[in-house]
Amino acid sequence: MTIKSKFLPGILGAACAVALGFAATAAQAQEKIKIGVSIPAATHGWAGGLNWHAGEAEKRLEAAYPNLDIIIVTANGATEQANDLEDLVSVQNIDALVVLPFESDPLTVPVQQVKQAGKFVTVVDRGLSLPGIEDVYVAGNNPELGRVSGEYIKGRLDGKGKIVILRGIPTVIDEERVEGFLAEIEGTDIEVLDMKHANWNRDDGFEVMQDFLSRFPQIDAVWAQDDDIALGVIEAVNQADRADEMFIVGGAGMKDIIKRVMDGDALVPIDVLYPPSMIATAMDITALKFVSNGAVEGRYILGATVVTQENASNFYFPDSPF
């Protein structure tokens, strides 16, 4: 099974619902049930989302289902996160577990232990190297991210226009984010004037957005890809003096962005959604495994939500560090 809809997050808000009403007195009648949450550690912007999601999910989800206990451990690094996992299944006893890999090979092995000692096992984000060991994956749709921003773009500068890119760190998600963008934006009269690795930094995308500004005359428009990127380009833009020139796209749905397009802020007029809150969805999808008489098992892939003005109050979490 695999589900792409950007209504998702709402359409398993109401399955919760409808779960509780239909399911609660069959959950109260069981053993406590322990599922472990294993993440990084809050070492930048979108980490620091995930953690305040994970955490407001468990309170929601242990106060709808008083039987379910929910443990959330973070790591700093794929050796920490790993030995947490060999906890969580010997001295925690967990009946499931949501892991979102701090990196895809080293997890691996580790992952595939947990789902060999007989444990309900959702993947979140960065999938392991060997395909088929969870039972659900949940994760944003990179290629439709860099896709949707290409369209954005495209249609607002009418298919012609001077335009430069911020790339994240070179790995598998930058490029299939370049990719979906630049196939959308091919037979235009759109030129790419640059593009260069700001590796979802803000104090790079300062530092490439600054370079780009004084090498090039005309930019039109900006995909920054990244959130982080994009508050050091707005810097870079707003310190040149050339705000009026141009607008930016980023990406991930940071809250200084959104609070930014809800404003009606004409450098920053839409952003597309990458939700560090994917981990709240797998962990009501994981809940529903054990609460519900439904299937859940499969691929749940977020849609790129375009974030405009109007609908921007939907995705603005003011208490989220992201």
Contents of the next structure:
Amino acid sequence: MTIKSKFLPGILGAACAVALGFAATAAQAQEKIKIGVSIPAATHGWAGGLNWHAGEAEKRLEAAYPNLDIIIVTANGATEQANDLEDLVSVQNIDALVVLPFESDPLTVPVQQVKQAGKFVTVVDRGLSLPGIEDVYVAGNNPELGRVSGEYIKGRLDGKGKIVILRGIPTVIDEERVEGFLAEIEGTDIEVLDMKHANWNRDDGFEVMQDFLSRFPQIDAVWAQDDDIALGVIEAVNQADRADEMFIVGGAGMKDIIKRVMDGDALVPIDVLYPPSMIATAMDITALKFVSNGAVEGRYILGATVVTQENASNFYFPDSPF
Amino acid sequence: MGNSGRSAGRTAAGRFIDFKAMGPFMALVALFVLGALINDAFLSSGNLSNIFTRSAFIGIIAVGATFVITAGGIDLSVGSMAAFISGAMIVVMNTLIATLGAGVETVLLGIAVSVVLGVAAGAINGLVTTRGKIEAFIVTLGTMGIYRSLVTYMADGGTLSLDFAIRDTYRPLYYGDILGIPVPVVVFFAVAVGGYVLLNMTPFGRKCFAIGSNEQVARYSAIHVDRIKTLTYVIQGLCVSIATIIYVPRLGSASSSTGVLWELEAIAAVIIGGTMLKGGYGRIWGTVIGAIMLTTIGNILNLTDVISNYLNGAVQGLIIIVAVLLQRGDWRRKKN
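Moving on from the form predicted alone, kindly provide the form predicted in complex with the partner chain as a structure.
And the full complex, kicking off with our chain again.
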């Protein structure tokens, strides 16, 4: 009895909340088209940029199209994201879903269920493990990011020199980038002295680079693959006072690095984009499905644009947290 | 517990080496020999200076953790706390530049904010644990999540960067040196000496030992258990703040990925050094060696490409276990 009386108010409260929620969504659903956006929480720099650009796109799209209602939910893991997807469908009753899956495999079936519930599905960045689920696929190009970086380093060094590579977190993304890079410099006289994982992290980038610097007397170029790592590398190189002998190529498009490229920093001559703003691209395309007569279904692969001093101002977002 | 074995080792120290005390040191020496064999660059002064400088962060935090663990507690929040305090320092200093300019005053105020936050955060952990009668594991697990979220929130999910105007003023605190010794190493050493004196030469330290051994008995012995335990968390908070003060000038940034898993590294350093995880006995110099060992393992792995990168974690885990096994194993005693 005591247990019951303790739980009863809670259950009643929850029931009321659910009922209210249903009433509210039912009323809104008739007038507005709802687009659910499910993305990873801002737990690292790139994801922070992702969240910021998603928020900006939400404001812009809702202002431009008053009949659109965009709901952004963030998850800290694959399981949480799967729950979010269920809620978006059952509680929010969305018409379309834009999802950047935390991981491909565990989210394939949850996204498939959203599709089977008759929703329009846009998948961003990480592809699902089964083909044919999504209506729209928007992604950056990891192998191309590696290839473009390799191409630049090859050109700058005239096909001859010693380089070190700082890798990301051991994942498919990291593998694809490194494979693209290595394939591009194959057959040249560029020697990769060593590769170590710096986990897309500034502190790790700093420490790994310090060790590379004490280990190798000659380094002509550093491929840091990521701008967070690059920032750590820059400090380590400056500390060792060896900035004159090498240059660093990062990746992603972090504002600090873009700024350095824009200012003509000799240590950081270029950056290669892997823009977190791709979430905005995906949201725009999804919105077009409902507000335009143009066909939108298909695959959109963004280029791994090389940012140089000339074009850097186009990619500089001083307000973005990334 | 353990105490009898240790005092026996002490009295007999003239005749044979106290392996329990020397264990971590010998493991470190072995690691250095290994490093020297793997790569000539290992013993270069630059590399050694890198190792000691890097171990300062975890080492200073671990000195604080030695107090908490000796008194039978645990603090899981230190990594997040370091990230949060770094973030707060950066925000405060960036704001102050407008009024105070990019001078020493701004840096000093930033440091003051760090100390206040560290002490306050430690006090919260301690008071909620003792007054609230909640297990330290749960309290600090909670504050760990809170601080981590707060820094993410302050940074808008991105990265907080220290204004470039102030970096040159603040930079020497990490990159500078005193008589050729890097500043972080000097600070680390000073913190360790302070910790050693406090833990081994004062009534406070003895009370920490007593509480960690048996809280009930300590209470009956008229020790203010709650006060002492709270103080250990305050010391921990202060240590985190000191570590943060020398961390911020290194990269001038804080984000949600700052200080991830530092709590476990600090606890590992404490245990490698010979402190008991269940409390009752603590050894500051062991902790110092433990912290240096952890950094050295990472450094050695970076200096060789013999071991697959994917196995780095396995090597680290193995060395940690072997190091603790060396000092805990009873196999030596049989000879006597």
